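Take a look at this one chain, the form predicted alone, written out in structure tokens.
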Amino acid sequence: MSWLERLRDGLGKTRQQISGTAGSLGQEVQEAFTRLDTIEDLEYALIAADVGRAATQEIIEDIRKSEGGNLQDALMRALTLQLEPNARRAEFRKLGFAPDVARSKVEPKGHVIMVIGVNGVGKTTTIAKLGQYYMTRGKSVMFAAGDTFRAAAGTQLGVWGERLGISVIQGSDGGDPAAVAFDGASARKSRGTDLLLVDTAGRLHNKHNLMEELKKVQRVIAKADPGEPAEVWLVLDAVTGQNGLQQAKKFHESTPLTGVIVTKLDGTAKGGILVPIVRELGVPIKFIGVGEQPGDLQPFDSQEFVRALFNVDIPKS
């Protein structure tokens, strides 16, 4: 099964939430706005899919301003714009949603990616998938097992490293995660490895300690390798919906994010949560996941996502 087919299947619950609630999307835009119940149903469907009230109002207004055409097509264009940070929306409008600007930039700005998120979102597994993704594209990769507070995390990452042929910098259980990050960044620099993925703790005994620990990890990486980590990516479980978004805001306030990875989209009818993630954090979604296999994590493409959501074929360029 291809990635697009897996994505379509994974978004089935969200697709049913929107199309099943909004009713017919095949009518013309002008006709839809003469029927108040159609627009109200569409608003309810988007909110129920976790798109959020503010974004829903903007989407409805974008549809209203569209120059005629099919309601579903206008909705797809409006959703695609919402899934891009402000800086890229103007580019999309100017170029008419050209395929060459759709895919998020997943080439890291530097050499170190610090991966953060609460326990249970699949952070360690996601790091392994990212490692495989970049290796298949010619990058040399290392892991740093910085989640020393969860005994199984280091072991899990070590198993993945052995399986993928990726070197893993380990620390002792309960040890200083910042020390592991420092060693990893130093080793990457001395070896000339292209990319270091740093796992981090997802839970300490209170949120303040967790955030302070993440800041410390960030500082020591910069000491070992000035200018790094160039990327801080948050792993977020789509199933958690608005609760996950609130978590993301707290992380962003403490350790400014450069991207978000959304996992488990196949397990929720609230895939619309991607919209407020982009809208409220102002950072791009880098990767999305719809399953447990390595190939089930792929770079995020807003047009591809929206077309898969509505089960519409992507035109061949």
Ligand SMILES: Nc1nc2c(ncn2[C@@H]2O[C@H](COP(=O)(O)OP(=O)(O)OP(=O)(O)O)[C@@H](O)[C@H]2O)c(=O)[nH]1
Second form
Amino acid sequence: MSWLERLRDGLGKTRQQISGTAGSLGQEVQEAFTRLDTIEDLEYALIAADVGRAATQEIIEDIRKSEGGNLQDALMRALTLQLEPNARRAEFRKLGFAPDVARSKVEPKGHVIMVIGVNGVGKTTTIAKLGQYYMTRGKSVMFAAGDTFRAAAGTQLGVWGERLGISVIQGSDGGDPAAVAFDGASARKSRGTDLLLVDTAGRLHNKHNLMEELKKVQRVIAKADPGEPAEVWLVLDAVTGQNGLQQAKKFHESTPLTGVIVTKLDGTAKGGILVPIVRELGVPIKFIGVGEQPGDLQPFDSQEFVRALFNVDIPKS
Ligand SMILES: Nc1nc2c(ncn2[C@@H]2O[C@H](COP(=O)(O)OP(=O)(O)OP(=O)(O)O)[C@@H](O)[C@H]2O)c(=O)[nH]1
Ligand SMILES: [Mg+2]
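Switch from the form predicted alone, shown above, to the form predicted in complex with this ligand and output its structure.
Next comes the full complex, this chain leading.
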């Protein structure tokens, strides 16, 4: 299966949830607005998919203003617009709809990417996938096993490293994660490796400790290699929906994020969560994950996402 097929497949639950609730999206926009229940059903469907109220209202407004065409086309345009960063969305609306570059820029600004997020969201697996992604694009990659809290977390990353041929800086279970991060950042610098991906714990004895620990890891990396980590990416499990978004905000307050990776879009009917992530966090979505295999992670592309969501063919460019 190609990535696009897996993406379509993965978004199946969200698609069913939207089209099942919204009813026929094939009707003309103008006709739909003559029957209020159609629009109410669509609103309900979007909210149930976790698109959020503010974005849903804007989407309905954009559809209302669209000139002709059917409901699905207007909805797809409006949704794509909601997946653009806030400033670009305003600009596109003024110009009429025309995003040029929809695909996220995933070239890291520097050499160290710290990967954070609560437990079980897919951090370690995502690090492995990212390692493969960058390696197949010609970059040298290293991992640092900074989750020393959960027993066997280091082993899990070690297994991935072995499978992918990526070297892993390990600490000891229960040891100091900042020490592992420091060793990793120093080793990356001295070896001249292009990229270091730092895994972190998703859970400690309490939440406050976790945030403090992440800040410390970040500080120590900067000590070993000034200017790094250039990127702090939060992994968010789409299945957790609005809850995950609230957690993301907490992380963002304490360790400012430069990107978000949304995983498990294959396991949820709430794929609309990407919309409030973009709107409320104001941080770009870098990658999305639709499965457990290394190839199941790809740079986020708003147009591709919306087309896959509605099972519409993607024109070959
Ligand atoms: N279906 C699906 N499963 C995924 C995806 N990404 C990760 N997983 C699975 O989610 C589970 C947890 O992944 P981990 O990478 O261990 O998560 P983590 O955030 O490192 O968890 P902790 O180390 O406990 O904090 C694993 O079974 C992964 O295979 C995805 O995009 N889709
Ligand atoms: Mg982990």
